[in-house]
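Okay, so here's just one chain, in structure tokens, the form predicted on its own.
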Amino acid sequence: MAAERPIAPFGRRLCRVGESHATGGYRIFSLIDEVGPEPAPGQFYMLTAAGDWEGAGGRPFLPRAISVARTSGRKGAVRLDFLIDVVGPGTGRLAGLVHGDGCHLAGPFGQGFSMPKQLNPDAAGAILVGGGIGIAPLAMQRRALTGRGVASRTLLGFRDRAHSGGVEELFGCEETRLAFEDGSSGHTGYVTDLLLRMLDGDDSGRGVVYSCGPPAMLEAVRRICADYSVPVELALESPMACGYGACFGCAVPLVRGGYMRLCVDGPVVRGDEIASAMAGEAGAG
């Protein structure tokens, strides 16, 4: 069971952009939240640019569910940093925000990551496995583990160097191993290759894995951890309309039958609880 999650104030609130800059193929921008609590690693927010949120044809865009990559400050002045990849009109508008712009924010929502001992009483450390924009919530979890004196190793995968933004800024270089599908640097291939190599050389009975990334990568991580009997928590992505569990747009099937709503029961879930990580595949951003 995860630690008690910070509860979101009801409704959305207007925040101002404090900073915005490019990092690799992505963008990091910060919001100053004067009302909400500091989020837990793995929680997310629903974001809507205050201006120009409708397309030329008048189409209203739903808020975008974005995980937090980094926080600082405390309640009354919490700085929230978000890592954005432009994949559609909504994320495009968020990526275009600059200092002083307004952004409507609701959250923090969802269940965050557990600590290793909550997943495995014999845990001696953790492995973090991220891919693409999914590195964001893992950056927060790594800082939480470090703050509690928990040893961790980080494996990050990208399709090429141009889409590996945020690594140095959010993770630094210590205990971070990189994989690139195009062979431009680090390991040539998938980040799951690095995970297999690490589990082969470890006492897997004393470890836990945390992962976030593309659905196909998460499904591969889920299966690998099942083969090695390693507890794993996955931060899933899914199209979301509300964040409050009302629309059932983010429901994923469970192994025991029935469904869970990622916005309230996730987005962090145990790998052995879900039928497939592919069920959380995100739609257009």
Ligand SMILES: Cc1cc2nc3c(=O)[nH]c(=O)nc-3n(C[C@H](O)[C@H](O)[C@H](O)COP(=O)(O)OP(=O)(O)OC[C@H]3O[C@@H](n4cnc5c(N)ncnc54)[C@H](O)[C@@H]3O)c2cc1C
Second form
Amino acid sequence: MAAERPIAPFGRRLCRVGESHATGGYRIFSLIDEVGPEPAPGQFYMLTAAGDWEGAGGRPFLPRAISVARTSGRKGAVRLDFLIDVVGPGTGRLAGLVHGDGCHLAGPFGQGFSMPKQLNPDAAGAILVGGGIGIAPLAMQRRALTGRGVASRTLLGFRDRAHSGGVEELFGCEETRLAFEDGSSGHTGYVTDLLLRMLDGDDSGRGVVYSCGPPAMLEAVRRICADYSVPVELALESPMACGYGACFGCAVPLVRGGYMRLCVDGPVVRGDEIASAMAGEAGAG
Amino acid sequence: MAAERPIAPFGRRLCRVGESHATGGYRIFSLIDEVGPEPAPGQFYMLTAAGDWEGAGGRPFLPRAISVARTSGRKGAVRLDFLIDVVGPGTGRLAGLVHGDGCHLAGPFGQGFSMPKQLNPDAAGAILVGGGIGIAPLAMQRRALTGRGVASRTLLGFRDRAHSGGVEELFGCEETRLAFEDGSSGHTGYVTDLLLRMLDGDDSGRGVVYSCGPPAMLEAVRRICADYSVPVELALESPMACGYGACFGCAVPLVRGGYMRLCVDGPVVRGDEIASAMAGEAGAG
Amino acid sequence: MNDPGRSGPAIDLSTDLCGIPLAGPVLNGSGTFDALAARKAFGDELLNDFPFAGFVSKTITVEPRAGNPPHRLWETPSGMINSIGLPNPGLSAFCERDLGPLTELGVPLIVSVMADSAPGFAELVEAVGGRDGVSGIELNVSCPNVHSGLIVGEQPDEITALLESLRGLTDLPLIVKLTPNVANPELIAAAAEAAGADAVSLINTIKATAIDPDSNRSWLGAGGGGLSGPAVRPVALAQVRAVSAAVSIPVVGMGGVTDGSSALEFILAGARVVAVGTENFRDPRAGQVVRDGLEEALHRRGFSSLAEAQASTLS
Amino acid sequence: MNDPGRSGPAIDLSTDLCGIPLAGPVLNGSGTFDALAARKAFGDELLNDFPFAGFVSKTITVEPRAGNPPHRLWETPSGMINSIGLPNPGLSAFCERDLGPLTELGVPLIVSVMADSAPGFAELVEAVGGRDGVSGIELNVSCPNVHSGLIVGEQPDEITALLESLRGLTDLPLIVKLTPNVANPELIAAAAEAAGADAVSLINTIKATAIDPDSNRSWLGAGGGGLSGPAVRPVALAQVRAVSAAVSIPVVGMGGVTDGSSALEFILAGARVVAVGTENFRDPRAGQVVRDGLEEALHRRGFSSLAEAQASTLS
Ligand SMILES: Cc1cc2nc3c(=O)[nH]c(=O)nc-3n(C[C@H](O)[C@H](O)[C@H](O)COP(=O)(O)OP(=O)(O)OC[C@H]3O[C@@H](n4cnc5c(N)ncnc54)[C@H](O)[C@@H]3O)c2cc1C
Ligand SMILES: Cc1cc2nc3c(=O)[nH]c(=O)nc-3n(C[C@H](O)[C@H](O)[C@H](O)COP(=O)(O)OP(=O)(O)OC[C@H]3O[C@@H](n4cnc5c(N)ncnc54)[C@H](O)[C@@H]3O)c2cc1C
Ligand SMILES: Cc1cc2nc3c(=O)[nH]c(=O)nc-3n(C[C@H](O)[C@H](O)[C@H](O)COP(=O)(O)O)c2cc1C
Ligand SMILES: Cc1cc2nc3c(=O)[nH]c(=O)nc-3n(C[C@H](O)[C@H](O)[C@H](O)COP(=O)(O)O)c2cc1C
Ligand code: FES
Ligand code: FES
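Give me the form predicted in complex with the ligand now, not the form predicted on its own.
Let us now look at the entire complex, which starts with that chain.
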């Protein structure tokens, strides 16, 4: 039973960059969308910088899927904030956008996070478990939960300080517990240590977990939740060409056999739908 | 008997843009070359804007051939000025370069203009006939002639004022006679009218003609000079992939049969070597 | 969808493809636009403004197929490789579940089918041909024949035999989708025409592969895939030109169509209509962009109708 | 030419190609670097710093050829089409005028030859094979056979017959340059190997065409040409992989090699050495850039020598 799904305007639209700045090792920029609806937490957009998208070596060529990290209403428009981790030519271009630049936007696409009661009628609250760039959709979901008066706790893990960009900005003064693999602050180790501790101390049957982050982290979260019989929703990634179900490229293997199109039936999936959160990894399958 | 040919440093080199500005309908920009020799008038370079060369639609992909319009010595470096007419993606990129931008440069390449005595031992002076963007190499040649004390007269033709960029800047206070097809100033009509008038009034056996401009103009100049038995050198264009003899793409048909590689044996050719200055035109041959 | 900035009078873009009337010459390439998924993503706005003058379904097979294991996509210089592997619900689920909604798009429907045997193709053609609302059938012949082991689309004899076995089964136009992975696609096209095909479409994707940048493995789960997008346009134009010169049935031209100019290039190379594939992924409205751009390009080049450009022979 | 910024110890890049010792695995593609013209443009600096570990000449024919009428070039998305038409001075002028200077480049010389008949090839192989300073002969087999009318490189039988007629004429390694315009290049390669070829090289350019944007004509003087550059790399990798799996003679891989990473992709796909073509036009030193980049890429991927990467099989 999934959350209601905002419908995207047909086509792509040219939007202007509101502002952009660095945050930790990442970059945040905002687009002013004068046409589209307010997206649901966990939904994503397909982005293409206008003008100079295709770069040296003929890439980027396809648009890039980016989760929305925060929205704010403006008169007759929605401001969409995106958190970008530069890993290649596409994210490089997006990270280079500055105020006034154009960027094509299609979306919002995909199935976002459910509310806790949809996953577990007895659910009293939620735990958000994120890492790296994966904090973006969780920040949206946390706000949505708070807005509906649902209690939630946030656990975030990072390799080191340099890879924890966006936390303060996106989670603001909301309480978060942080883990750093290099021990630079908070808990030293993995964010899943924090999750285990929380579930051990909890009446876990009354919570649900939302998670987004690197595949290895997601897979650990998926297993832990299965062990503790806690419903979990994971926001996955896979290579996407179109984002709206046209190319069948974003296949993710299902437990029941076959594949889902992650852009249509995800990117948020229930932990028990998939055999592994690492199936989209290089050479997998 | 061709002029001596400066040798290009092997490879391409990254240079910085000194300055750039609009001039008439064109754009002038300069590159600071800390490695190469002073080019000869009529030679050209292969240019590739650094970073963002490949653009929307996967073009430009190859470097673009651009004549040098002016040089000036700087301590341990040569400043090269280029005059750009935006006709497509490559010239568009080059015209967008501003101070401090990087641009790869290979060259100088090709065979430049001869001195009058090399074309005609009796030559007492020269007539330069140019139009449009073709004024760039002629400006170089005019300076070289003046530097060697050879008298020359310059006739330049343009469609209209908007297409006469660079004249004042490149020819400065040197005397030029101008023709405008739209009658906006100078002679109303073609520059070849001026040439005919000059040859009719001249002891044309004692002059040589240098010309660069649109193919139709070059062809008219070639025929007139043949009629008057005046030696003429024409700076031609043809599509070029490499500029240094590697691709055999820049073929120009020769009167004696076969083709020359314009980048090796041109771009300056003698009028009597070619059957037509319009052979490089679309679908020609 | 007339661009208000466009100059000149509207140009007549209506045409037909072997008896299928089309409001314009732009289709989608099979497998590059799922109208039902798009309707889910974009809602009914899609139908009010459907980007193609005719809709070609994703290729269906007799049995359902899950498709290839991931990865299925790789971005290449000005193009992409896909190894999707024809996931589809199979013939009966397609007819029961998808066909109805597809006939409601408001444009002629062409159903793409593939099998690895002549009886398989026959079953598909008979079942699909017997349904209301289907205007044509595209035969995707890139699969190895289970009996001969030969790729049907690579062998003129195989094409002849296949078409002869199917021709009597339906009155609907049969469009043969050619593979580009042959030395002389015009020989295959000529064989298809001689055996009763009503049109040919090309190009399908070009065999390609990608190496994982971080390991000694193939990036694609299936080991290889097919190249599409602007990178292949020059190859597609050459094949469309060679095929158009060899047959008199109409040609559906595709391979890197991204805008009006590239669409016009295909028309001048001999295509009657064009199809848009990969560009749909970059812009869901690409079909309209191409259509409007073509109108503009025809105008710029002095053609007063599409028919005039279709009739102009390339020298 | 070690990049001072490169980290890690130097990696051994030396290798050999069917008995031709090479200081590194980067050659030029035939017809994409004219060492004599380059020497004229760049002077002797070229020789001090020659960008390739072995030099492949432009294809020569028995009689001189002027080449195709203009236009000969068209830029495409991430690539280019050429229709150069093999201009060359012919066998005797090549031997008398060009061969001497080419043997002075300081790297092994491979001479590329083409004919439209077996006797023509025989004349070329005997003449070139009898000259000092030639290390190998590349057979460009993309021309139609004047006797059969078939394109030699598209037919396994034709390749077998050609190789059998040439094999006895020289002890020099014979490298067969395959055409990519076939369904199964591995069948051609296997036929070449069986008939005594010492190596195969691929890909040559893919058949392509371009339409003049301003008129209803072909842009290229010859009507069509061949596509090269990064756009074709995914196709080249697939063919190199298929051919490498089918033969045990070494493979020269090319088609869109632009840097160390793309060179490594070809090596992992099964190529023993790579050749750089179109990228030479963008950067005259491209051969060195690729060589240095390959050293870097091997290091990054944890290979301690080129041989290790050459031996690693792709899964
Ligand atoms: C639903 C969804 C939401 C997302 N949200 C965000 C977000 O909020 N913020 C964010 O920063 N990212 C997000 N991503 C990830 C983002 O889309 C990718 O990082 C991006 O597409 C990478 O593109 P690139 O060009 O920067 O790097 P690429 O070079 O395309 O990709 C990086 C890696 O992908 C592989 N790869 C795939 N194809 C190629 C190729 N052709 N050549 C080389 N390597 C290739 C390689 O392993 C490479 O290391 C999201 C992805 C999805 C699916
Ligand atoms: C020796 C020499 C010196 C030159 N000097 C100068 C100079 O000083 N200043 C200057 O401005 N220019 C100069 N040029 C011309 C300049 O090189 C060309 O205008 C430039 O290469 C055009 O590139 P583009 O990408 O801007 O336009 P393109 O789009 O590449 O070319 C414009 C025209 O070329 C044709 N064309 C060729 N290939 C294609 C293609 N793939 N797609 C579409 N159209 C194509 C079309 O007819 C088009 O209208 C010189 C040329 C040569 C050979
Ligand atoms: C992701 C993807 C899926 C495709 N699926 C099919 C298919 O199911 N059946 C088919 O005949 N062609 C299929 N094709 C080929 C396209 O219809 C088209 O022939 C090809 O992509 C060339 O056009 P383009 O360059 O515009 O994409 C597919 C192409 C892509 C990119
Ligand atoms: C301008 C040009 C000329 C070529 N001439 C020849 C030739 O004479 N003989 C030959 O075997 N291949 C020739 N080729 C093919 C190249 O050697 C090479 O196989 C092909 O271009 C693919 O490599 P690339 O993508 O790196 O260019 C030529 C290619 C180009 C672009
Ligand atoms: S990204 Fe194209 S179907 Fe999902
Ligand atoms: S431009 Fe390449 S040979 Fe002249």
